[in-house]
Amino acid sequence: MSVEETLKPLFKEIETLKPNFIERLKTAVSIPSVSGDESLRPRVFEMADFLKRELTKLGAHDIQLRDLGIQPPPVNDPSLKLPPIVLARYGDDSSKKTVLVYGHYDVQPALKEDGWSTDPFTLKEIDGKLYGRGSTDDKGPVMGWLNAIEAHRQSGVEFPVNLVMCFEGMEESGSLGLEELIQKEAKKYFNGVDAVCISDNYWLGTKKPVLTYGLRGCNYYQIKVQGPGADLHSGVFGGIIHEPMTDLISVMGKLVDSKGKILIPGVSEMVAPVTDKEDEIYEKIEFDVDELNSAAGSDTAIYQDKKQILMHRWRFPSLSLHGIEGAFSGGGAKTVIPAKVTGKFSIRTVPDMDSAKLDKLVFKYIEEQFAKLKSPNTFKVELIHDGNYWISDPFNENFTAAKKATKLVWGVEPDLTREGGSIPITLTFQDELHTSVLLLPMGMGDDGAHSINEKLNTSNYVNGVKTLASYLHYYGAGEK
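In the form predicted on its own, present the structure of this sequence as a single chain.
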């Protein structure tokens, strides 16, 4: 029997189980598992317990809630425990392939008074859209994997692979402890994994599904400039001392120009050239500048050409200035001269940029620019954190299975996309498990993850379950 024939009764059962699936998501959304709010940490643990109960009911085995210990500073509560990583298996057949799926059960903060039209922790279906915090990021996709298991059990269709599940509760707060767990379990709990699938991203727009094969990395820096022993009055000291803010702005103004060009020598030379095969991918992607302007809320795009927009968003580096710590930022007209200011900026990295080499180029250039000022103020530039870029082969067996699944469910070939943001754990899975990682999104580009009125279209939720299940079948049908 073909994969398509096998999936017919499964798809029918998924439609029948739609109310169950929505109810499962409703319960998940009702738990305010905000990892960044210490007062809500017990609710994050509650969400982990909910997952354990659901997985147990669905027949999963070897379910473990891995204790990650105490959260390191900075924290208000020195005894604050990290939420556990939920591990589980479904199926244990040596003749089948093994797929690891990853998701996270924590969410961003949300309050009704932030501007939500509904209670953010009460799932509401309005005009075919499921509103609620975590609906698309990432509780909807996590429930999608559970829904896929339930649909197989209820329809009697044999599950096509061995499934290993890894769900964490600190993704929105830096994924503390996850990288170490993956490294530790690579040859233990995760031993024998043939492929990894992550559903924690979104379509590029609202019309066409995508598969994601690349992410930019991120090196985050800060520049500290200190002068006077305390903040000073500009009426007394303005014009007669070297002001730290003036020095800082002078240096930061030389990092990037108004067209987005990085001015640090040697950075552009590290970037991998665009290949003909890659260039063809961009030609087929459905996107226009109006979508960019809509997302930005303004007509301020640097580029007007689709290919240039997407390449500079995904596969070329960018430098962004983020803020100045220690500077006056409130309303009114305070005439203070800050004694110490810290400028923040980041560089999004791409193939083939080496993080350590980039740091050296950044430090050298900034030190040279500050030296030109001949200022007596003290100065320091440092790396806050870095995360490498990730790139995969969008034509391998893992992606091919996902393409077939997407076309079967949605009726169109998915666009092959990269993303400008970072999911550092993607690279960790790839490097530690020595296997292919696929980003298979469920939600649309307008879902508003991290924003007010976050939503997931009901059709995307249901068809997303079909897509996840189909992917497993197509991947499982290949030669082991």
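Could you please show the structure of the form predicted in complex with a further copy of the same chain, as a counterpart to the form predicted on its own just displayed?
One chain, no partners, no other molecules: that is all that follows.
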């Protein structure tokens, strides 16, 4: 029997179960599992318990709520416990492939007073849209995996793979403890994983489903310039000492031009050339400058054509100046000469930029620029954070299965997208489990994850369950 034939009764069952699925999401949304709010930490644990209950009911086994210990500082409550990582398996057939699925059960903060039209923790369906905090990020997709199991059980369709589930409760707060767990469990709980699927991002727009095969990395730097022993009054010292702000602003002004061009020599030379195959991918994607302008809330786009915009968001590096620590940052007029100022900027990295080589280029260039000033102020440039870019082959078995699933459910080929930001855990899964990672989003570009009135279209929720299930079937049908 073909995969499509197998899926027919499953899809029928999914339609039947739609009210159950919405009810499951409603219960999940009703638990305000805000990881960033210490006072709500018990509710994050409650959400883990809810998952355990649901997984047990659905016949999952080896369910573990992994204790991650105490949350490291800065915290208000020094004995604050980290929420557990929920691990579970469904199916244990050595003749089948094994797919690890990742999601997170914590959410961003939300208050009705922030401007929500409905109570953020009461899932409400209006005009085919399910409003509520976590509906799309990431409780909808997490429930999606549970719903897929339920649909199989109810329809009697055989589950096509061994499923390993990994749901964390600290994603919105830095994924504390996750990387260590993946490293530790690579050869244990996650042993034998053939592919990883993460459903925690979004379509590019609202019309076409996507698969995501790349993320930019980020190297974050700071430039410290220090002069006087303490902040000085500009009336007394203005004009007679070398002011740290003058030096810092001068150096920061030489990093990037108004058009976004990085002025540090050697950086663009590290960027992988655009291939014909890649060029074709961009050609097909649905997107235009109006979508960018509306997302930015302004008419300040550097590029006007689709391909340039998307390439510069996804596959070219960028440099942003974020701010200055130690300078006057309040309202009004303060005549201070700041004694010690720290400029912050970051570079979004892409293939084939080598992070360590980039650091060297950055340090060398900035040191040269500072040397030109012949300033007696002390100066230091340093990397304070980095996360590598991630790129996958979007034509491999994992992506091909997801492509077929999307085509079957939505009737169109998905666009192949990247994202400009980083999801560091993607790379960790790929590197630690030595396997392909696929980003398979459920929601749309206008879902408003992290903002008010977060929503997930009901059709995306239901078709999402079908897509996730189909993906497992297509992937499971391939050679083991």
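As the structure is a computational prediction, the values presented were derived from the model and not from experiment. Take the two forms, superpose them, and find the largest set of C-alpha atoms that agree within 1.5 Å; that set is the rigid core. Positions refer to the first chain, counted from 1.
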- Does superposing the core leave Ile302 with a CA shift of 2 Å or more between the two forms? no
- Item | Core-superposed C-alpha of Lys184 shifting 2 Å or more between the two forms | no
- Query: If you line up the core, does Met311 shift 2 angstroms or more at its C-alpha between the two forms?
  - Reply: no
- If the rigid core is lined up, how many Å does the C-alpha atom of Val251 shift between the two forms? 3.3
